[in-house]
Each structure stands twice: as C-alpha cells, then as structure tokens.
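Single chain ahead, written as structure tokens, the form predicted alone.
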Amino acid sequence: MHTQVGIVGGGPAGMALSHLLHLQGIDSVVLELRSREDVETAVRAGVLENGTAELLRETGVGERMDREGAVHHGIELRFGGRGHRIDMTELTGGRTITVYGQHEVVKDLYRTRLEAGGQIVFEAAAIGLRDLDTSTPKIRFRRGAELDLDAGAIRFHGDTEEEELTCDFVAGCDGFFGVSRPSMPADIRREYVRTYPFGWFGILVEGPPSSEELIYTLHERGFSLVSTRSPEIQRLYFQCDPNDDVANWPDDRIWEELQTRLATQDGWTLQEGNIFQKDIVGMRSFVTEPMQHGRLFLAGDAAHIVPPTGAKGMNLAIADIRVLSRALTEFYSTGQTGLLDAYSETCLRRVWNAQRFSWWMTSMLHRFHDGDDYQYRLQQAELDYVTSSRAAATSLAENYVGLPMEATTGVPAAG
C-alpha cells in the first residue's frame, strides 16, 4: 500500500488530520487498532474549546455538534459551600465552550471521511515504523487486531500476515501506548512526567442534569465535578485514591460522597439516577520533546497528556493537527518545508501553556495526600481571589475557552 500521509491512530487527532488533508487534496490512510463500533461506543469526555468547535463547523463536520451539543457560557467554582459563576462569554468577548463527547466528534469524522471515500483500516495494529529518515517512511501493520483491555495486550484473529504502508510522511496519533513515540531514537527524546497522588472516580448516570453548566468543587474531602453528556446522561467525578477499587464503592456510598462534597448553603440539590458505568482514572502530566523526527510527526496523546481538570486533552490534539495539516499543505503545494521543520517548536508553545493551566487548575482544586490545613486554606484563598478579581477570572476564562491559535503558535485560527 502507498499513500501520501500514513496516519497511525483513528482517534480525534488522526481523523481530524485525515479530514483536513482531504479538503486540501492530500491522500491519507488511517490505521486504527480498534473496531469502529468499539471507538464509537466508548463514551468519552468532551469539552470543546471555542476554536475547536469553530474548526469543526468551518470544515463541514459540525452540524450534529450544533444540533446535539450544549453551548456553555460559564462554569461554576464551588468552595466553602457556595458557588461562584465565571462568565466566560462576557470575560472573553463572546467566546464559549461546547460540551460534546469526544466519541461523538470521532463518529462525525468517520462518517464524513467514509462518505468521501477515505481509507480507514479498522482492527489494524501498527507494529513498527522504519525508514523515518528517508523520503519513503514505512508503517508495518497487521489486520485482525483486537485490544484486550484486561490483559493490556493486542491479539490477532487468525493467521494474519504483516503488511507495509509506504508513505511520504507518518503522523503518529496512536496515543501514549502506541508505537510512534518509541520509534523516535531514545537519545533525541526528552520526556517530562508528573504523576499525581490522586485519581478521579467517574460515573455515568441515567438521569436529568443537576446544573446547566459544569461545577468544579473544592471540599475538605477532595475535588468533585458535575458535568453532562446529554439531557439524559450525566457524568460526575470525585477525587479518590488512584489505587482504589471500583468494587469498594456501591451506589449508595457514591451518592453520599457526592452529596457531601457538593452540598451548598442555599439548598442546591444533586439529581441522582441509575449509575450504569464506574471507573477510576489516574492523573498525570506528560510531554515529550521534540514532537518530530525525520518524517514522523507526533500529535495528541502520543506527544502529551494533561490532567482532565483543565479540559485540554482533545483540544490540544486538534491544535496539533491544525499546525500539521497547514505544514503538509505548504509542502505539497510549494515544496517548502519551513512549517514542517518548525512543527515541534510551534506546537510545544501551546502544549506547555496548556500544561501550565491544567496543573494550576488541578493544584487549586484537589487535596494532596501530604497537604495540611494550611495548604487547604491557601487553596480557598486562591479560589476567593479568582472569583472576586476580574483580572484573575478573565485569565481563567481565556485559558478555559481556549487561547486563539495565533496567540500560542503563530498559526491563524482558520482551518
């Protein structure tokens, strides 16, 4: 097989890149480890920055998002039993966020690409990259793959043969555990890691929403978050030990914990419902530098991970893809490599700003295992300042809705 751009990973980064390249007449092949059904039915968080939502609209994949997603104009910061609203739209000159699941974005991209004749090979495991320093890098892969989540291993159906995809460029969009990042020479990679001493216990609930906007809460027992997925499905989280076991949390205990952390002095009520999914998510920050080697370019979780407190994960992946698609378009239209050569430097400026914001939000809203009452009072003072100072609230709002692309990368926002 041969194509212009070989894309490893069919998540939001890989599919957005394939879509943007198609609009510029550039061919690609996407190799996705999971089945289409597995990807589309795995309910994932989705807070879309203003610029991310605009890109989807501008490139023809935002119709269902506008119909089914929820546009939010603010968030609530809750501490000391009181809620304080941050009016993001007013503070940022009209910008908003859209709550629309990551899996829904991928559904829309799959449909759009397949209707346009795009090549997506599902259940295809990339097992190695080679010749990255040449003009014809190659991706080795096998079909019939299945990801065994319990064993953390890839299995294959039948005796499938190894195949090879030859391309001009490789986009590594295959996440933290994929083959792309390890294919970069170890002596040129530098990795920055922070692992947090807590996790998020997340539940999906069938029931009505408790709030029209997201609620971020600091309580003496720890952080909690009220979010939503649809008018019928709600997503709630509370801080927990990352080594805890879901089995230790029957439904009654979960609701008691959430009711305690979210209680307010004005009688606000958390709506309960049928819990149909429980999981524990670890928290970490990760960046690898550089994000490119030869003709391999990393994007999304393959290059960086942020704690979910700042809602930056998918938005950073889309920001990477904006830069990479523009650079590849320049190469194929003019033969120039200036934007490609600057890809890593351009992306990392935005990546590190998002790391800073995510770390700040996480540190402000979570109890640390070695923290004392003094630190807790400092966190309360920080929240009091953020919610009482227009300058501080504006800084939070600007970062949360997403800084304009040109502000952090020099790349215009238009797709």
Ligand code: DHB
Given for the second form:
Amino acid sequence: MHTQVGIVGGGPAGMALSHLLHLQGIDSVVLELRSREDVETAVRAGVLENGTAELLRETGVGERMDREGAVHHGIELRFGGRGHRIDMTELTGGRTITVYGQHEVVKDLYRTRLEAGGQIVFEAAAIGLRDLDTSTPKIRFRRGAELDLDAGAIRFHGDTEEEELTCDFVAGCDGFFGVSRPSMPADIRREYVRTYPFGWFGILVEGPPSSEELIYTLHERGFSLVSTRSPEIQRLYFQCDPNDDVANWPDDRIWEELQTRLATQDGWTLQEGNIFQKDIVGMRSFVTEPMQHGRLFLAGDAAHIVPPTGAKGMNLAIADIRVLSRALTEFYSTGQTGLLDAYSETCLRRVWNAQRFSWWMTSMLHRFHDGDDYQYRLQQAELDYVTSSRAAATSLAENYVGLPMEATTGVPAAG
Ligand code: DHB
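Go ahead and give the structure of the form predicted in complex with 3,4-dihydroxybenzoic acid, now that the form predicted alone is out.
Next comes the full complex, this chain leading.
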C-alpha cells in the first residue's frame, strides 16, 4: 500500500489533515485504531475557538456546526458566590466561540472524507514506524484491532497479518499513547511535564440548560464548570480526586456537591436532570520537543497535552494541522522544504502559549489542597483582578477565543 501522506490516527488532527490535504490534491491514508462508532461517540470538550470554527466553515465542513452549534459571546467567572461576565466578543473586536462537541467535528470530517472517496482504515493498529530518515518512510499496521480499555491493551480479531503503508511523509496524530512519539529517537527528544493533584468529574445530563453561557467557578470545595452540548443535553464538571471512582458518586451526592459549589446570592438556580454518563479525567500538561524528525511530523495530543480548563486541546491540534498542511502543500507544489523544516518551531510557539494559558486558568480556578491558604487568597485576588480590570479581562478573552494564527506562529491564517 502506498500514499503520499500516511496519517496515524483519525481523531480531529488526523482527519483535519486528510481533509486539508485533499483540498490541495494531496493523497493520504488514515489509520485509526478504534471503530468509527467508538470515535464518533467519545465525549470530549466542546469549545471551538473563533479561528477553528472559521477554518471548518471555509473548508466546507462547517454546515452542521453552524446549524447545531451554539455561538457564545462571553463566559461567566464565579467566585465568592457572585458571577462576573467576561464579554469575549466586545473585548476582542467581534470574535466568538462555538460550543460544538469535538466528536461532532470528527463525525463531519469522516462523512466529508468518505463522500470524497478518502481512505480511512478503522480498527487498524499502527505497530511501528520505520525509515523515517529516508524519503520513503513506512508505517507497519494490522487490521482487526480492538482496544480493550479495561486491560489497556490492543487485541486483534480475525487472522489478520501485518501490512505496511509506504508514504512520502508520516503524520503522527495518534495521541499521547500512540506509537508515533516513541518512534522519535530518545536522544533528540525533550519532554516537559506537569501533573495536577486533581481531576475532573464529568457528567452528561438530560435536561434544560441552567445558563446561556459557560460558568467557570472557584469555590472553597473546588472548581466546577457548567457547560452544554445542546438545548436538551448539559455537560457539567467538578474538581475531584483523580483516583476517585465514579461508583462513589450516586446522583444525589453529585447534585449536592454541584449545588454547593455553584450557589450564588442572587437567586440563580442549577437545573437538575437525569444523569446518563459519569467519567473522571486526569489533568496534565505535557510538551515534547521537537515535533518532527526526518519525515515524521507529530500533531495534536501526540506532541502536547493541556489540562482541560479553557478547552484548548482540539484547537491546538487543528492549529498544528494548519501549519503542516501548508508546509506539505508548499513541498508538493514547489519541491521546497522551508515550511516543513520550520514546522516544529512554528507550532511550538503557539503550543507554549496555549500551555501557559491552560496552566494559568487551571491554577486560578482549582483548589490545591496541598497548597496553603495564602495561595487560595492569591487565586481570589487574581479572579478579582481579571473580572474588574479591562486589560486583564482582555488578556483572558483574546486567549480564550484563540489568538490569531499569525500572532503565535508567524503563519497567516488564510489558505
Ligand atoms: C468544556 C470543556 C472544557 O474543558 C472547557 O473549558 C469548557 C467546556 C466542555 O466539555 O463542554
């Protein structure tokens, strides 16, 4: 099997790359470990930066997002029992965010690619990469894969054999646990990690929204977040012990915790509903440098992870892809490698910017129980500043809606 760009991983990064390359007449094959159904139903964050939504719209995959997604113009920061609105649109000269689930974006990309004859091999496990420093790198993979989440292992059904995909370039879009990053030589890799002493307990709720905009709250008992998926489905989170078990949290206990953390003095009420899913996610910050080696280019979670506060994960993945697709387009149309050579450096500027913002939002809004009261008072002072100074609110707003591509990468957004 042969293609121009072999893409390991069919999440948002891999699928956006396949789509953008196709628009430039460049062939790709996507290998995705999970089944189409598994990817499409995975629950992930749902906030698209202004530039991410625009890219989807401009490249013809924004139609359902525009119909079903919700455009938001602000968020609320709540602390001390009071809410404070940050008017994103006014502070950023008209920019907005769109609340639309990450899996919905991936669904739209699958449909668009498959209708255009694109090749996506589902249930295909990439086993290893080789010849990365030649002009014909190869991806070894095996079909019939199944991810056993409980055992954390991959199993194969049917008597499939190992196959090889030969390509001009490999895009490693296979997430934190994929084979791509470990395929980079250890002696050139440098990794930066921060873990946080808490996780997020997430629930999906059938019921009406409690608020038109997202609410990020700091309370003495910890962080919580009121988000949404649709007028009928709500998404809420609260800070928890990362090693806690959802079995310890019957519905009543969850509602009591959320009611306590979100209570205000002005009569706002949290709408309860039927909880139909519960999950716990850990929080970490991670960056690997460089993001390229020979003909291998890492993008998205394979290269960097942010804690969820601020919802930068998918937006950052799409920003990587914008840079990579442009660099590959330059290579295939002119034979030049200038943009490819600069890929890692170009991406890392925006990556570190988003790292800083996500770390800052996380640090401001969570209770560090191993921290001291002094730190908690500082967090309250920071929230007070952000919600009362126009300069500070503008800084939050421009990062939240997403800094323009050229401000963080030097690469203009268009094209
Ligand atoms: C959601 C997740 C986030 O991390 C965030 O900052 C806002 C919203 C969500 O899942 O809706």
